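First, one chain by itself: the form predicted on its own, in C-alpha cells.
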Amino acid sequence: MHNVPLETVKVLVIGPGGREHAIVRSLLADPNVSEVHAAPGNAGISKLVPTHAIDANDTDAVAALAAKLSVDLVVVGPEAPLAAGVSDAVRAAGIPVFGPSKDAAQLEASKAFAKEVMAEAGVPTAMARVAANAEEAADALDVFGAPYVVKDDGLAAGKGVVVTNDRDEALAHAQSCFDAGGTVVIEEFLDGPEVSVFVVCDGRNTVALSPAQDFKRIFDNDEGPNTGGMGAYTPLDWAPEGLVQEVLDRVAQPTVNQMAHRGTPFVGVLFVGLALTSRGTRVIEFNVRFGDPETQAVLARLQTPLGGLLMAAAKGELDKVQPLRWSKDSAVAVVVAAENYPGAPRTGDRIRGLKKVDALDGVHVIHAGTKLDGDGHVVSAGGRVLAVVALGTDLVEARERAYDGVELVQLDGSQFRTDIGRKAARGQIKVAAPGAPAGSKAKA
C-alpha cells in the first residue's frame, strides 16, 4: 500500500502587515500547504510568496483574485476587510474562508454590539454605557469614576481608546468622536495585568492558542499614547492555572454559541483581550482577527501545522483537530516603529541590517510597514515598520536575542520599547487571586 498524501491546499492571505507576514511564514512551514499567495503583502512577504496589488477592502476584487488563482482557502488578516464583508464575497464564490462574515465582524466593528452579545452570553466584562452626546458622556463618567475609559464605538485600529484620570480629557475625546458622527462606550476601569488569548472558531467549536501579553503604549513603562502594539511575548508563566480553559468555558464558547443562535455564526479568530482583575477575569474587548504583534510571537511557537488548523475552522471541522503542539521555548516580538508614530509616521527611509538580524540564532524579522523602492531596496511605508521575533529557552534568553536583533536594524529616527517582557522575565507580574487581598499571588 502506498501512503496516500493528505490533501494539499493552496492559500491566499489578505492583508499588508506584520500579522500577515507571520501567517504566511507559518503556512509555508505546513507540509500540506502547496502554495501561498498574498494580497497586497509587503516587502517581506513578497520575498517569500507571489503578491498581488489589490485593495484588500474591495470585496469583489478579493473574491475575483481567489477564483482566478483557484485557491482552496482564503485567510483574511486585518479587521477592515472583514468589516467590509470580504469573507462574505469569498464564501459566495464557493471558496472556504478563514475570517468572520460582515455581520459576525460586528464583534469588533462595534463595541456596543460586542457588549450586547457579551450580556446575552453571560460573559464577564466591564460595566459600560453607550453615550451619544456630551450630557450622556458626562453622566457615565460620573457613574464609573476615575480612571476614565472612553472608547470610540467604531473601528479605530486599537487607537480609539483614552484612559485618563483627567475628566476634561475624557470628555474631550468623547466630544471628538461625537463631532465625527460617532458614539462612545464608557466603561469602568479594570485593574490587573492584561492578557491576549486567540481562539480559533468554526462557528460551533473553539480551540485556544497560547496566551500572550502585548504592550500598547509607545514608550517604556506604559507611557505615552496608545498604539496598535509595540511588542509581545508568550507563554505567560505567571498566568493562573486553568486560565485558558476558563476563557473557553466562560467567554469564547458562550460567545460562539450566542452568535450561532443569532444566525451569524462566527468563523475565524476571536481575539479575547482580558484583564485579570482582583474581582476575577474580565473581558476588555473582542477583536475578530489575529492580534498584531501577539501573532508574531504566538505563531513562532506553534508546531501544529497552521494550514490544516485554519482549513478545519473554515470547514466547520475543528472538533476533528488534535490538541495543539507548542515549542517549549519562549518567544518575544519587539516592534521597530517609524519616527513620529503613532502620529503621522515618517516613511520612505531605507532599512538596513535585516540580513544580519535573520542570521542571528533563533531570530527572524517580520515586516509590517515596508515596501520595495524602485531599486529593490526595503524602505519604511508605515508606522509600525517591522518586528524582530526571537525564540529562547526562557524569556530572559528570548528577550536578549530579540534586542540583539533590534540593535542591528538601521532606520533613521526609528523607535522601540526596551521593556517588552521585562517585568515577566524578572518575575514582577502579580495576579491577585479573586477575593484575595491585593498583593497576594495566585498560583502561576
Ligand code: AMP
Second form
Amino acid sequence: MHNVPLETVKVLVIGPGGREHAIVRSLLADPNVSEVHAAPGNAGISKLVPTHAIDANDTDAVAALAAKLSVDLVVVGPEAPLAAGVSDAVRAAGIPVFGPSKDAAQLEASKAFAKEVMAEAGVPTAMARVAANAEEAADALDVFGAPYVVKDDGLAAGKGVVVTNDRDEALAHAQSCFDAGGTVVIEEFLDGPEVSVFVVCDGRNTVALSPAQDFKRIFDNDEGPNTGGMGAYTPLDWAPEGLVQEVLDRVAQPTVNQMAHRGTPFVGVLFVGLALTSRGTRVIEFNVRFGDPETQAVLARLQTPLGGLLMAAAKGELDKVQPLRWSKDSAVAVVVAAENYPGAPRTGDRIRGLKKVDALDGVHVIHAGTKLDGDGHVVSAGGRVLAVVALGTDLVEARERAYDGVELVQLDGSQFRTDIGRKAARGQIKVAAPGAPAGSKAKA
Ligand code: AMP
Ligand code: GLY
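Given the form predicted on its own above, what does the protein look like in the form predicted together with the ligand?
Following is the full complex, with the preceding chain placed first.
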C-alpha cells in the first residue's frame, strides 16, 4: 500500500495550534520527510505546507483525508481528536499513526482513570479522592487540608484545575463541575518545582525527550488563573541528575506496561507532568500528547530527525532508534496571548512585526491562534496567539533573544509573561532532597 521508497515519508499533522506548527517545522527539517500536510493548521502553518479545512475531531474526515493524500504517517497533535478516536479511525484505514487510541487517551481525558492506572502500575502521585457531590467534596477537602487542589475530571484545556487556600473557592469550583454534570478529583497539594517530560512510546518501548518547564498561570510570579501555558524553556540545568531515568523507570515504562497489559497499548507521547517535592518525584498529571508551549522549545533543540522518530513509534520500532541527539543550546518560548485570555479572548486583530522577529538571530515565531483574513493579513484567532522561540548558548541569552522578539510583536491588547525562565537563569530554583524538610517552595 505504501509504495514510496522507505526512506521518504509523507506526513499529515492534525491540529490547529503552536504545538502543531512546531511539529510541522521540525518535520520539514527531516531529510527523510518528502511532504507535509496539515489540517486544519493556522496562518503560520499554511505558509509552510498545504492545509486542509476539516474538523480535526471528525474521525471519518481525518481518516478520509489521510487516505486521499496517501500519507505514510498521521501525527495527531491535540488531546480532543485523540479522545474522539481519530487515531483509531486512521489505524483502521491501514495508515500508521502517532497518537494513542481513544481508550489509551483516557489517561488524559479522565483524571480518575489516570489515577487508577497509576495505582495499578505503582506510579508515585498525589493522594486523591473522586467526589461526585458537595458532601463528598467537602469531606475530601478536609482530609487533605489546604492548599486545596480541585480538578475537573474531564478535558478542560489546562483550565479545569483550581489550587487555592480558600475552602469556599475550592467548593465552588467543585460545585460548578457537578452542575455541568461532571465529577472532580480532589488531591493533596504537591510542593516543589514542576517539570514536563515527554516520553515517546510505541506500545512497548519508551524514549524520553529533554525535560522542560512550563508556566501555567497568566501573570508573572505565578499569579492569576491557570492557562494552557504561557511559556517554556529547556533544558533544566537545575534538575537532579538521573531525573529522566527515574521518570522512565518509575513512571513511563510501568505505565506503558500496564496499558499494554490492559489491552490498550499506548502509542504516542506520554506527557508526564511532575512535581519535584520534598518527599520525592510525584506525577501531577498525564497528558497523551506533546505539551504546548513546551514542544515549541523542546523541538527547537532536537537534532534527531523528528519524522523518523515518530514513524518508529507508530510502527512499534522504537527499540531500533539511536539515542536522541540534542543541541547544546538552551531554548525559550514566550507566549503572546490575546487580551482577556484565559477568559474569552479578543480576536480578529492584525498582528504586525512578525517578519522582523523571524529575522533576529536564533529566533523564530510559532503561530497558535492565528488566521489569514480576506486580504491575506495575519490576524489573531484564539487565546494564545503565538510564541516567540529563541535558542541561545545559555538560558540568559535565549531569554534575551526571545524577549527582543516579543517586543517586536504588535498586537493590540496582547499580554505576555516577563519571567519565563527567569528564576532558572538566576539559579533560584531549588529542589529539596527527598526526606529533607519541605524547605523549597519554588513554583516557577
Ligand atoms: P493539571 O491540569 O493536572 O496539570 O493541573 C494544572 C496545574 O495545577 C499544574 O500544572 C499545577 O501547577 C497545579 N496542580 C495540579 N495538581 C496539583 C497538586 N496536587 N498540587 C499542587 N499543584 C497542582
Ligand atoms: N503546557 C501544558 C500542556 O500542554 O498541557
